[in-house]
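Below, in structure tokens: the form predicted alone, a single chain.
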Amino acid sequence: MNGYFRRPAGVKDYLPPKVRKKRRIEKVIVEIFEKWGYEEVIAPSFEYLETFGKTGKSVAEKVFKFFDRHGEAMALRPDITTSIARMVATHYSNHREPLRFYYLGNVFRFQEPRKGRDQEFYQIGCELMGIAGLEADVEIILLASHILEQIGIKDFLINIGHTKFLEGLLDELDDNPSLKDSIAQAIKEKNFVWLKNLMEESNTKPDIKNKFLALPGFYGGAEIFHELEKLPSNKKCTEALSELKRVWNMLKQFTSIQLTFDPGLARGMDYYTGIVFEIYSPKSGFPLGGGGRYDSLLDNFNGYRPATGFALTEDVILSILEGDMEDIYEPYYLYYNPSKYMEAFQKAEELRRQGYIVKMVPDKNV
């Protein structure tokens, strides 16, 4: 096949019917963001490589890199949150009120293409910067829930965790960076077979081993808090558990939201510092989205500000909704003789003023 007709692995073609459905969903979400006081920002498609290099190894490994004509290393954005953090440090350094931004855009991640893991995909999300309290985390979770309900996804689950809980557990391990990294990666991937093998091969004390091996069982409703409190825990773990319980107490009055808790939940980006969450639907094998608190991210740009946010993956949402969405598109076809084009064009304009979608089609037989 001629190379010009090949599509690169990990990207998609969006044809008109799918684009129309995509835009309909986006319109509903944008209206919700606006009503909640969020303002749209548009981040650059690429930044200096060092911008993303500051956000941790997990991001840096996924970056598509290139050089500009001056030899500066550049990167296609693998993440929009980092770009917004840089924007806030650049343009809002003296702004002290909370900032609420939303965005729609594509991101690029270098990864092995397979089902559910494209190298280019679309996100729609928001960031709330400037509120350190748990009320900001609750707002973000409620906003994500409200959006999903309004676009027609009723059956979903929000799984909430806390990065400090996992950090606290890892602090109890011997000072072996390689082992800690492997254990953290196994937990992030929920590869508990690998985790078990790592723990059995390590010289970790039996009581600490048992904590890690018990992690798969600490998943469920608020009842797991009682079980977790029975375990001897360090300060980080105790404080993380306390915050999770407080978030639960704030959210439990919203009975329409289905919640689970996973204290060991670890998301893909290294910049998270507190409450994190992921959203699942039984109709998809992939998360609909997720987010969490990232209080230290702006430190990388000399602009400390507490922050939290979330992003929804549009492709996953479309895969759930697309089958139930009718493609409403009814253009008016105006056939015309090329010799009478201007008369036909005036007729087309008249119809457009009446609200019709008009497609002009040349036909010598008219």
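Positions refer to the first chain, counted from 1. Just so it is clear, the structure is predicted and the values come from calculations on it, not from any experiment. In this text, the rigid core denotes the largest set of C-alpha atoms whose superposition between the two forms falls within 1.5 Å. Compared with the form predicted together with a further copy of the same chain:
Treating the change between the two forms as two rigid bodies, the C-alpha atoms of residue 40 and residue 193 are best fitted by different bodies' superpositions. The chain behaves as two rigid parts between the two forms, and the smaller of them turns through 8 degrees against the larger.
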The other form holds:
2 protein chains.
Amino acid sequence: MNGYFRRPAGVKDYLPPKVRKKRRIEKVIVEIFEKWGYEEVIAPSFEYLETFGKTGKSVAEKVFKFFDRHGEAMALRPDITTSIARMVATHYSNHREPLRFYYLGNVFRFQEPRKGRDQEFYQIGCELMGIAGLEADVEIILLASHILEQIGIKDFLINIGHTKFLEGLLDELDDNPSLKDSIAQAIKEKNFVWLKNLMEESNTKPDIKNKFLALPGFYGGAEIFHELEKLPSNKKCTEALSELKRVWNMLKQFTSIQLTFDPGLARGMDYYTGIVFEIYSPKSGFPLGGGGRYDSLLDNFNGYRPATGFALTEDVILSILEGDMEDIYEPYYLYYNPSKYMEAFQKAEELRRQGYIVKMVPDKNV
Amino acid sequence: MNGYFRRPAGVKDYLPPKVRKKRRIEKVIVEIFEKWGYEEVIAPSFEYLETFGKTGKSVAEKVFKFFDRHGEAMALRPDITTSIARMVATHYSNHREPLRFYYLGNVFRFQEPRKGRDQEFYQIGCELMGIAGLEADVEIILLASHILEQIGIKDFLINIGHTKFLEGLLDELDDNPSLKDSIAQAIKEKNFVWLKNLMEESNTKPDIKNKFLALPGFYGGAEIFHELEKLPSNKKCTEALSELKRVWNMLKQFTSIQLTFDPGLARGMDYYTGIVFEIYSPKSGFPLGGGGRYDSLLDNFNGYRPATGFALTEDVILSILEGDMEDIYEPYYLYYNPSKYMEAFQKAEELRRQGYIVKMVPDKNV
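Let's see the other form, the form predicted together with a further copy of the same chain, since the form predicted alone is already up.
Below is the entire complex, every chain and molecule, led by the chain shown above.
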């Protein structure tokens, strides 16, 4: 006996009762993806480190790196969307029709496990590539909602935003890029105190400053749009707001979807370029998933292709649902005397043909 | 456009037609495992490097290593059996009934991709823990055969051996451990020339030497047992031969199984302790899978537990079968005018409820 059976921090062992529930949920989700015309792909678990160069700073810090035999730097995928973008660049460069893909896979991120975050966790997601119109954003959000409803998550809330809205607002500031980055960060984190300090450093006119100071408070329903129209504005902001309103109005036709709007919504990835969203439930402290438009990610590989998608964090969903799921597992235990194994085996086979799950167990007293 | 869309050597992109075939095969295999009372587990993709310390020298060389935030050495799993042994140590230390687990998962090994070997590949396998009797070895081999038959592999051959037979033979040599290791390696590789050179260095008596020189030629059917009885022998050899004969006779009751016997059969892992086997098909240059008994692996964690199992290399099986599998995929393409998206979406939903796969495609001319 020794200590070699420690499990690394932030990774999980899935034992059979949990796996059965996980597979049941996946089956429902896969059927929906298939019906909606999404086709499954499987990406490699690692890519060249540089492939994830555009995934985002906050993710780059969390990448597990290693070197291959030839000394080239590899990265365990921290995100599957980037891998799929690379796959599309490799295999579909001449394909111009919309592409719809889904995946079930694990991702890897250096994280502090004591904060409840895993270093390896499972995602289920999809990508819709080749449709520039807002209806693709709507399809993706409807699909995510439909999946959550079908697997039995009743009380989720979808928070939407637009990357260009905050970008446009920041263009109105007369500050250096580093200060602008900090201001953006303070708004994303809804950190009023930090934002106030930053605004004191800012060279921007006082009336615009005051409007910025109000920003972290903007979060809610359709009434927010009116408030936002009072803010400093330019073409970028106006277009972003207009896109948000159109998506909002289409989604509002589905009364089952609870929507909120957050102008400072930021997802962890740097590749988003339009409508973004994050999904929450009162039953978990972690988002259930999220996604958005990433029209320029494919530019990093082999040319522009509009794209949007989302990923659900399967482990969060499983933790919400598993308590209410029954584990139905009723095997037939067939006890046999080892000296008469072959007879018992024939009996087991007969029972299996009849549909039973048969576990053979040696017992000298039989 | 740039070069970031290179894919690392030795990893694969699975595109939808291949994934559909892969999932069809997996479904058949999973149903069989379930019927036989095996339950699915999911192990972490990486463990502490030391966890794989007993997996074997040939595997240890191929491990992808990396360091976590605290500077501890981790290894991407080169093998799933070792991870499951660690899981059993963690969660089932007080469980004394037989345990049956199966898994579908990827493993990672540093390999030279130009030799056709992948650095990441998929295995489907199982472990039967807690039964010391030979009927467990028989169950495992019957299960592997049954799976291969059911997925449509008609012409496979199972080559069986016993780790203790060669160990016993080597005990008869009057040589140092390093020379014995080389002799064992030459026999495993069926390298007659190397074996001849090693025997010239050996201090063993000429009559025993001559018998060793004949060893790489031993391979075939039941007649081999008679030949082997002429070899230098001891308790270890006799017991190994007796176990092999008993397993052989049980398996021979299934006429569909083509069996061969190879006294030098060695699997890549060092943890095997008894009956081992490897599965071949004339349709592939790589083994389809293999397995065997590994009674002492769990000793490395928290105490003795007899165990046996096998793994199929899913990629090899898929490459054999996929050419003859039809890819049935018939989506309904619903063309819509983007200005009337919501109407088209309702139509798509209706078709999906009727069972269709519906892909929505924008078309301004509709």
